[in-house]
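Below, in structure tokens: the form predicted on its own, a single chain.
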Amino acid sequence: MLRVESIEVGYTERPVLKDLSLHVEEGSIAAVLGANGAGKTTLLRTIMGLLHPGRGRILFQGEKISHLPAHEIVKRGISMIPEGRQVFSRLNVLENLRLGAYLEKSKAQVQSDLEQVLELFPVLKERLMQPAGSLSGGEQQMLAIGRALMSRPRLLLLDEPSMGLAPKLVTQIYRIIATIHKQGTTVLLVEQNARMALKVAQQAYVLENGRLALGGPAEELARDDRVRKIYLGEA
């Protein structure tokens, strides 16, 4: 579904991602692991069209998208849940969700999508008129995921979905990710919580200093001595 081919990306003249290649199979969950500063968020921002590679290219369903702006990439079926959730705190839950459907012209389709999201997140249904800024961290993460689902993505990008959440909430969020995947959405997530990511993913990649250090089936990476020592905290 997604191919990243030898991209180089930077915020200044100095590249953050260097000759990076990876792919995501349709219908899979793929995880990108790495420490802070490894380039994980830069990768997602580049796929989403918020940054553009100086070299290399990105293909989605066979179409080159690395030159497209973000709104065109959303039209093609990719949505992103950013690190830190970034909900519109002064707007209520319903308004936040409807913003996710800004490309959809049909009111009936928006209502149908809204009902599906609220079925997935019943707690949001109880808080529809509540300001998003008053929600707990876990509820805001659910809202951010729900808002992204309102555009009916074929590929969902998640940036550090477990960040700042208690372990019980992390487990709940990952159950929701697994449910979204079972419903037919392909998922690419970046995480520092390697243990959780490797449990749900089929493919996994490890970034170090903007380069691909390891890649392969998630089960194999979970058994790799280097991954176990550095990312899983095992001796």
Contents of the next structure:
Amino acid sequence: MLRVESIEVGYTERPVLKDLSLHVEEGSIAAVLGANGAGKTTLLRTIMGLLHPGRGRILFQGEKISHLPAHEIVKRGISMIPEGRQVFSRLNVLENLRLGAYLEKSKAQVQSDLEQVLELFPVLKERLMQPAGSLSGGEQQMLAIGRALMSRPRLLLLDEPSMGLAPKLVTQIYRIIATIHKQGTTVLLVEQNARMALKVAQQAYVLENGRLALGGPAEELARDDRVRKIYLGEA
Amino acid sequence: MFIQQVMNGLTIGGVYALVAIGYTLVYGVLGMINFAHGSIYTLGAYFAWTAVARLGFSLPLAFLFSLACSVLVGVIVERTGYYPLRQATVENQIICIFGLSIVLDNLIMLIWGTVPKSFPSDIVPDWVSVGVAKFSPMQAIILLLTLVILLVLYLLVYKTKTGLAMRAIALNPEAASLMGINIGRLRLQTFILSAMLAAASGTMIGAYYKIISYNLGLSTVIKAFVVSILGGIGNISGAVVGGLVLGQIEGLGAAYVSTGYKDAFAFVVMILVLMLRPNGLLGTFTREKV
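For comparison with the form predicted on its own, kindly provide the form predicted together with the partner chain.
Below is the entire complex, every chain and molecule, led by the chain shown above.
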């Protein structure tokens, strides 16, 4: 569904991603692991069209998308939950969700998507008129996920969904990710929390200094000595 | 006398509010102070004057003519002054926009000359007496028009999807683009809207005082800037309140203190606000930093 083909991405001269290739199968969950600064966020931002690769290309369902701006990427069915959630803090929850459906012309469709999202996140239903900035971190993460779902993406990108959340909330967020996946959305997530990510993913990649260090079925990676030592903290 | 001064203040204050909203919209959505706003305001007045004095249009038609021309000016200024520099540093953007405003001002002098132009005096009767109060039809027209424009703006910004997208961009442009919002297009639309507001205000002021010159925009725009600060920059309702407050201070100050100090009041107000309430009268608005 998504193919990243030997891309090189740099903010200035020094590339952050070097000759990076990976792919995400339709209907799967793929995870990208790596330490802080390994280039995980840069990878998602490049897929999303917020950055453009200097070399290589990205294909989505056979179409080259690496030269397109973000709003065109959204139009093709990719949606991202950015690092730090990035909800519109002064707009209320309902307005945030409506913005997620910005490209949807049919009001009836928006309404039914809204009902589905609120079913998935009942806590948002009680807060529809509250400014998003007044929500707790966990609620903001749910809003960010709900907002991304409002565009009915075929591929959902998640940037560190567990960051800054209490363990109980992390479990809850991952249960929701599994539900979204079951409903037919392909997922690519980026995590420092390797344990959680490897549990839900079928395919996993490890980034080190902008290069692909390892890649393969998640179960295999979970058994890999290096992964266990560095990312799962086992002896 | 008092009522009349209040009316004068209301008329001018409403126009200040419109100019200030133009500022505020561009600041919010494009993230830049629009230094060419005053030039576009002056251009608007000249377009209207040309329509009335040279093309023989009626005043309402001249108003629409000025709006139509300002759309074109908005497109040109945004596409030459803002769009190519959207990734540049703030310093470069300021220099470019400032330069562009100088070009526009000189263009106005080249086309229309430096001698002030006067609107024909018979476009609207000067004063109509109602009981003891004399009241000016032009004032009534301007007040009504200002109200209509404010209402349309309110509906646009707070009740439409485009308005929601504008507010989203003001808060967080990158997150807005992740919603599928075409930021470049919305910035252009916002700039056009702001140019139309400037041209509408310039036309109203031109027709109100019946005389315009190439530097018409300068003092108004500085005052609209004061209004933006007064209301809290980036805050639309703040701009309305700020405009009305400044209009009253100026009108009453001119009547009861001295006309000579009329322009000074604006700056006294600005200094006081910056000292006492730097976020503005209603303001808590600050641009979201990521």
